[in-house]
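Encoded as structure tokens, the following chain is the form predicted on its own, with no partner shown.
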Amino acid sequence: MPDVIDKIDPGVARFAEILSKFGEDPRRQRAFDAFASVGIPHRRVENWRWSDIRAGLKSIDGAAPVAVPADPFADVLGAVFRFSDKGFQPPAKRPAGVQYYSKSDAPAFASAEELPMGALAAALADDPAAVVIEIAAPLAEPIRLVFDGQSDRFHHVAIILREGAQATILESCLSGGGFANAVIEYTLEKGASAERLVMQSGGASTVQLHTAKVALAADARFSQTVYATGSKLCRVETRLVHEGSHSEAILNGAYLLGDGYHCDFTSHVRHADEDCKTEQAVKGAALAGGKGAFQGKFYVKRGAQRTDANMQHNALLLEDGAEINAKPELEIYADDVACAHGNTCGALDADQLFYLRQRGIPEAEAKALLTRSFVADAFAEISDEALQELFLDAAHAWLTEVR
């Protein structure tokens, strides 16, 4: 890597050294150059102002790892693709209707300039360089992706749903230490349908970046629900494009953050064709010392008429000293659309809390019940009742144990 890059951002040298072990690989180099031209994001970069990766990486250098959190999807049936600091482990049996293969050579990463940290994951992914999963039919059971470990790791996964295919994808984003950076590319062909459910949990000595790049063809449907409890620094990012008409997307999520934990929900949705729909509802809550962020943007291209898009972010500051920042945005170049966004931050309703206390419920339990009810709306679009209950139980367990 040229010396000038190191002078601009000395931290880039840390990753250039990893890149050098792969030898000559033009695709890796292109992805890495896209990352290096931007450098490690920090608070003076607008889109990263609440997720200072440069400072976060320095803060965990030399930090002792902790146990990897338990996988909340461990008891759910389905083929498991595991990605860890020990390498890739495929499922014991290939599910019917699914093909997968590992790539030793890095594939091209088309959005390198838009997603520099995703480009870094694609450039440094190893053992293998990428895993491609193709789904050609409706699946009876979910597919599970497990990302875990205690040291630095980079992963690149591509999931392709062929025309008319349907699948539920469960992603466990778990970390006990180090820098975990994964990028997942979803491609949905005409009429395909995918439900993506993500559980994130990390330790206080880890930086986690979990990025999804989603492309929807005509009549495709993508539903996403994320539940996160953060880490030293965590960013869950989704960049979605409606490439064909009459495609639909749901991007819901909830975060619960304790002292010393951070989570940034960032999304960018581009409506590039007519008659597409996006619904987004994100709920969050933080205790003293917890830091949450929401950044959502809907971009409506000229000619993308009859776009229907609604974005809502609502958050609770459960104690003094909690911090939540939000930046919802609309950028519209079509004149026949129905687009809206909303954002609120506040405290628990004092009257509701008083009502529960009057009925003999201890204050901590009353606050947990009200917060659980508040975030439950973010899980309402999960199609399977058992999985929806799993999300609710995970939130309730956090509220009762952490508080």
The other form holds:
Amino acid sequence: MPDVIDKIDPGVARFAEILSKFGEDPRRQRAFDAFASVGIPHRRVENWRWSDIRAGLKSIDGAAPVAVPADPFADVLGAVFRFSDKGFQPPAKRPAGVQYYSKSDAPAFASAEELPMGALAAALADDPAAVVIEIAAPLAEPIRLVFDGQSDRFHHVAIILREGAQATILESCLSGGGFANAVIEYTLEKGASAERLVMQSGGASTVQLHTAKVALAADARFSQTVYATGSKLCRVETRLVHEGSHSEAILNGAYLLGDGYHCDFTSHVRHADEDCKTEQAVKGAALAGGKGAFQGKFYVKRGAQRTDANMQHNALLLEDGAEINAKPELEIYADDVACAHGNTCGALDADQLFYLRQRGIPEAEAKALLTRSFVADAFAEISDEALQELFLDAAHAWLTEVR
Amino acid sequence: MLVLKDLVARVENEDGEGKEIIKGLSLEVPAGEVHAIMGPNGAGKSTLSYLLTGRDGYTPISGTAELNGENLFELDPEERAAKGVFLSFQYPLEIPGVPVMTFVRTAMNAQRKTRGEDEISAPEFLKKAREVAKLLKIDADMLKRPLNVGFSGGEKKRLEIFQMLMLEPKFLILDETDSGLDIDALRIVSDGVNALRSDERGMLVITHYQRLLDHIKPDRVHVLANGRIVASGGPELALRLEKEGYDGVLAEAAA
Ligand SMILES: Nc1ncnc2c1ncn2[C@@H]1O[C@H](COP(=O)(O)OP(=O)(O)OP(=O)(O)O)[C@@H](O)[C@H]1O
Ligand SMILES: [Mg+2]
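Can you swap the form predicted on its own for the form predicted in complex with the partner chain?
Shown next: the complete complex, the earlier chain at its head.
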């Protein structure tokens, strides 16, 4: 008996205590149990090898928060849904074509077993328990979701694009401190189209988990681009399912990591129907003391014929002492498919660097220029030129300021 | 202008293993003059150009290299560039994602900054780029493409000279700029180079063929073999090499 008591993770107990304040709530309890069965992931837990949440949470315990980083999307037009440690703040005016509901009762979280940390966010989300945003038509302006704060917080958001709806959703994932854990469920009905652009930025004493679950019906199109500069520990995770035929997904992104920063891009794409397409291009770069990870998996179900899926991860180690790990995986049970993956990790090209310097460009600037051009591919699918420029500028600012 | 005395230099790989390629080389290029360097494959001509521009792995062992009295070996590659040293590469590099115009403007402003000068204004830069492109018969579309990516061999060489005319360096090293150029391009590029000839500039033209020297007329011709200058003369030396090959000249030098 004492054995079992020993095994109760004190980290889990801390979250169980938060759960207890909601009283009897089977939906929250179910989500929480899914999390608790795994516990707080650490190095020896499958899929969390390079994101030791247990160590991360321990290291930020009692750390003083810093200012919340500036929002790169601040000047972009669009209704703002704000999720922070001070509660939910809806937009001043409801945008045309959009309905939203604040749920006081927690809705069920369907993928709890696949996303234990997402399940934790769903189990503990408070004020409100969840926000559901329904988009019924093509939108003229983007919708912005701003996640920010300086202390522990949990958010659960569901975004539903009805048949034929079209929207650009900008997510700002900003943190000055604490454990920020958000889960966002995207449901795209037949022929719907969503562009999801995520900007992540955090301090060196915050843990950020930003998880998306995406379901695509037939003919739906989902195009995602993430830019991340990491935090003490940061994981941007996307779990996408092609549920209907002829759906398309783009899962691009770039992470740039300075000394003391970590970021993990994890994605799982399931091709469950025929003729679907997934394109993924992730670029990463790290300085000495920066730690990056990429885990990408494509799973092609039996019968998901003519799946066309391509995964590319390319990483740059800008200095000795930078660390980037990658695990690209394909698991294919259909015979008529075109699936590919590529993964590279290396330093900047010394010959190119010399060429730039011979033309008078100082070493640091030359490295920044080459890195920027390396990263730029990851932003190539952003449909709006101004938004694409915003991503390039953010990367450029990091390259010139941080390094 | 450029004075090299008893240069000895090694080429080293990343593991620090290396061998001596430049073995006691002396050479002087006064301001206002164009000197040609010819020599067999593997003699050390490109090595000399990298040594003078400061590429990693090209290490001076002894001897001196001065530009206008200043020790080149004490300067970083970008500092040498700001002092006006320009190398037209034998094999220009491809730089994906960086359009030609962006690249040249970045380089120009970086050099100006190092020299303590103001940046060039956008309209002024554009105007100059247009003029130079016209002179070299370079299509405006090409200047919007990423530098050298997918360019033909000749286009790359032409782009090297475009950069040179834009940056207006003081000391020019042309490493086999003629290779890969068609007959018309050779003339156009040579005209471009000749446009930069002036009393304050020096040039080192590395080539295997007289045809380039028909257009860019050298004041002196040197033969580099086995890491040394083994023979020097006027333009007639190049004509003799063209006719006889290297055997005669090398035999005389050895005697
Ligand atoms: N990075 C390097 N690593 C190893 N050997 C090198 C390196 N660079 C030059 N060398 C060697 O040094 C010698 C001189 O080479 P270099 O390129 O200077 O010749 P070159 O005179 O320019 O010849 P070419 O006329 O063919 O261009 C050659 O034997 C070459 O193999
Ligand atoms: Mg050579």
